[in-house]
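We begin with a single chain expressed as structure tokens, specifically the form predicted alone.
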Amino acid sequence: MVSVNHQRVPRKRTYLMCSPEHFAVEYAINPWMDVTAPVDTELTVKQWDRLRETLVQLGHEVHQLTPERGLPDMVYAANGAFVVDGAVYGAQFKHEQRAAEAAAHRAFYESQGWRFIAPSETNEGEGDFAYVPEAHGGLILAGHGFRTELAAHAEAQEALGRPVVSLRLVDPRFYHLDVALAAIDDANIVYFPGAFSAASQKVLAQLFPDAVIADDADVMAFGLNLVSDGLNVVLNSEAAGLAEKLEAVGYHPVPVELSELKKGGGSVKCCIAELRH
């Protein structure tokens, strides 16, 4: 049985998130995306909306990047960098359709002052990376198989000067990390198995031995695609057994509704870049 007297406490976060008014399902880049099932454009930027205001109405501070025509993606904005200490180690994606976003979140870095560190090798931003930075003295999990070449990783940890874990990712409907894995406080995951190589499955096992394991079902529902703030977990409503099990180890579940965006194989944090200082 586990227990449920911990003590969680939220962390103010600072986000970045690209509005979706250009949003459609335009090609077939992985296996949610289906360029016959029609978006309801209005209804996208409603549910965006509403993601938007519930981080603000949690504490959190949300910068937005401009969206631009043609680039029907951009409103997953996790995939455009990945930012630890007060650098940002920028992306570089794998399809040809995608690959104008990095420059637009390149130019909203250096225009706040960030320190960028361009890419040479092919990553997803924090589409394949988490941090969580009370494991093991601040730990970087990367996942490759799909997008992140497995180089990437060593020059993340080169860039941003934290350990790097590979995790290879087997399933090609988990295509990034986010969708398989994600960090639920400062010290902790929440993951599924099933996404991973026995090896990684090893790793995670060791290196996170109270992790909350996700089911099948949980993954399906994109409910591993969140975004916590150490206490609030905002996440798919289709994922009514996963806010269970977060709320049974002492989490606040926050369900919204992301039915359009999950059209292009995204939810919650796909949408959602954190901004570490």
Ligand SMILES: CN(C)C(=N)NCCC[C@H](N)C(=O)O
The other form holds:
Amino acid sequence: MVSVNHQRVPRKRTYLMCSPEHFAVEYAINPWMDVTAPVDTELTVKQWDRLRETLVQLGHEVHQLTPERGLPDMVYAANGAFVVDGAVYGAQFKHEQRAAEAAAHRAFYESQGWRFIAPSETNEGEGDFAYVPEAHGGLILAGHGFRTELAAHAEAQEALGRPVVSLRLVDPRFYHLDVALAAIDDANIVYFPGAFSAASQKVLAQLFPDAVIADDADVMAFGLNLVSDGLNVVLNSEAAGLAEKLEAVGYHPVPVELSELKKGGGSVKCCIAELRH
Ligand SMILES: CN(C)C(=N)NCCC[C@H](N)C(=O)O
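For the form predicted in complex with this ligand instead of the form predicted alone, what are the coordinates?
Below, the chain from earlier opens the complete complex, with every other chain and molecule after it.
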């Protein structure tokens, strides 16, 4: 691949994470979860700590949500809400096993003085919503097909006052938008076209002609489940091919190992909610 000399500028972020001390695979609500596969809790906590330290070393602020016993998926903090311009659109989980997580997120945001909008439609927060602040004046990309209902996209638009572009996910392995698409800076994205319907692929190609296009190996390695500050892209260490593609266009890949959390069907992004003032 040809190396391009782009001047990428990082922007300091504020994140929310939730420690995996109660993480386990006790039920299977996505194709990646296998209740018979053992999880090493000590290693999970170690890998998660490393991820948190990586963000802090990159200069970001990381808040923590208190994990609750009996909510083994609470570590996937990105699913609890979607925050844009200081407003918080709360989650309403599809599966009852995760339903109680929504209240914990709401309590966090309300205790910190954020403007919280309670949802009446099923949606899984940043799992299915991404924000690209400088694309077309500030665009919300939203996934539906497996978890978040289409009606939640309209509700989010009313709650947050930004245009929402609905994208249909068609492959159950990529059941959340954030497995198949990520903002890599304030104006551009990386995505795996095969996760989307043909019409949604056309929409993405029209809106983001310069997007980085990921392949099968990238998405299967959970590479797109990343967080970026505009320069540094923190992503699963298994996604070496995607790291190379991003480096070739001027980003700085920061690989982290998250093998244990992949057993629950998530990686870097799922563990990190962005708090956007
Ligand atoms: C990248 N993804 C998919 C996320 N945003 N969240 C992971 C959620 C995993 C959880 N076991 C579940 O199935 O809900």
